[in-house]
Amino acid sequence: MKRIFYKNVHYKTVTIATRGEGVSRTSLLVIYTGGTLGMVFDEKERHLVPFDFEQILEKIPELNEFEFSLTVISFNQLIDSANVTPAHWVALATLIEENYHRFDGFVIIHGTDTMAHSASALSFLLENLNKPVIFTGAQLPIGAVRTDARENLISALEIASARKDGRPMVTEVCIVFNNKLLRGCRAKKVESAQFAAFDSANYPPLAECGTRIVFNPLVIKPYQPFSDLRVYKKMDTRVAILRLFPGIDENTVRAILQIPDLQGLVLETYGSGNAPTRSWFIQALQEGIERGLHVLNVSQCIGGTVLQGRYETSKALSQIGVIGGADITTEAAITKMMYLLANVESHAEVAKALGKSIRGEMT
């Protein structure tokens, strides 16, 4: 084991070769940020403690069936995903950038609560990605009897190492969970108690893991042989989410719209993009847009799309300059907004990019 530093953040690394001392075909970097997957029960302390990845082959002997060279980088201070911030996303993007040419693929072990946010954020921060970056985690710790941790991690490692004709099968940021490979910026956590924690209602799975892993190449981002990875390292957090509900009042709406220096608002509307037509509501939004605020209309529904202007209750939004978000998830919408505000200078270009797909996050 050795210890390294990236941007004053402390990590420790462990290198593990499966199949003994033989030459491994695939080199993978595993980044352990924290979360349920990497916990085991300490009999002495009588509570869950972080797992020592030097013992991974003891906990998951099935890995010996693969020819991997695994390097595991663990955050020195593991984080519950409820405490994840954009600074962690930049740290992850930086780790991938600095190790991009050393490894064939990347697996990020992450807590489930904000995994969809993190996977969406990295989708935007890693432009021209040509290698797999696979997020995974678990609903139960790796040391639990009925855990889903082993299966999720094995699937993530196998997918990250999968190649055809010398090229990776997956070239984007994804989530592997409960036998499905989902596009990272399309996924959403939908369950807290069942193993099927994530879904991608508006985009099909990129692969399904049964007796074998079956990829769907028609929906996976194509390999781009002549593109070079570009990593962005800024996110603008001057954003907010406003979720509509029956009875929402003017004071509530204006309190959010008048947050000092607010630059972007994700507006969670009903159904296919519908909102109240009351004059004070439209006027409050219009005043914000006239001040330079970007407002992105996304649906509260898990599936379906915003069709702004289809009904009378959404026509006024189009008329005042609210941007239709099509079928983007809230997680992708808020992280995309942070990314664009930080890295695109032109107000008009930010608005244009919000309304179109830039990483496969919307149809």
Second form
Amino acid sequence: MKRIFYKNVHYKTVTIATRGEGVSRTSLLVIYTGGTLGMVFDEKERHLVPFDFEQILEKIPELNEFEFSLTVISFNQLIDSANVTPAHWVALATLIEENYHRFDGFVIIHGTDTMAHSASALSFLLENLNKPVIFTGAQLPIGAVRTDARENLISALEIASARKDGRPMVTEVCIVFNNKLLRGCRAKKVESAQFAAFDSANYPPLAECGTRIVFNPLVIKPYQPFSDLRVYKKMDTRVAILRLFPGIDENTVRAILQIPDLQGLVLETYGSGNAPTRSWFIQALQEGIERGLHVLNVSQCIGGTVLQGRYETSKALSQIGVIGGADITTEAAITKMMYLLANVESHAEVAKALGKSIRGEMT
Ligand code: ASP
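Let's see the other form, the form predicted together with aspartic acid (ASP), since the form predicted alone is already up.
Then the entire complex follows, led off by the chain already shown.
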């Protein structure tokens, strides 16, 4: 075990002895950030504490049997994913960049609460990705009797190592959870108690894990032999989300729109993108857009798509320049905005990119 340092963040590296050690053609890097999966019950303290990844073989002895080699980088300060910030996303993107050519695939162990945000963010930060980056976590800690941690982690490792004709089966950022492989920038946490914590209502699973893992190559981003990974390291947090509800007050809407230096707003509307037609509401939005604010219309529904202009209640939004977000999730919308605002210079280019798919995040 050795300690390595990346820009003042401490990591601990552990190499796990598997059957593939030394002879394996596939090598995986696991990045352990925290979350429920890695918790164990501390008998003395009587509460859950993060476990040391060096003990992983005690918890999942099956790892010994794997044909691939396994290296684990563990954040020294393990976090509940409620504490994730864009700085963590940049740290993860940097770790993947620095290790991209040494490993065939990457597995990120992450808390479930903001996993969909992190997977979306990484999809945007890693352009031209040609290797699997698989997020996973668990609803129950690895030490619990009925834990889902074992199954989720094993599925994530198998998927990250899956290859066909010498190429990875998966070339995108994904989430594997409860036997489903979902596109990261399409996924959403939908459940806090049942094992099926994630869903992607607007995009089919990329694979299903039963007695064997069945991939659906038709919906997986194709491997691109001549494209080089490009990693972005900036996110702009001058963004906000405004979720509508009947009775929302003018002062509330104006307070958000008048946040100093606000650059992007995700507007969570009803159904297929509908919003109140009251003049103060439309006018407040219009003033923001005229000042240069990007407003992206995203539905509060889990499934379906925004169709601005379908109803009278969304026509005015199109007319004042609100951008239709089609079937994007809020998690993908807000991280896409942070990414575009930080990395694309021109206002017109940001607006154009918000209205179309850049990583498969919308249809
Ligand atoms: N609060 C935890 C987290 O997101 C929940 C989990 O891991 O499932 O880190």
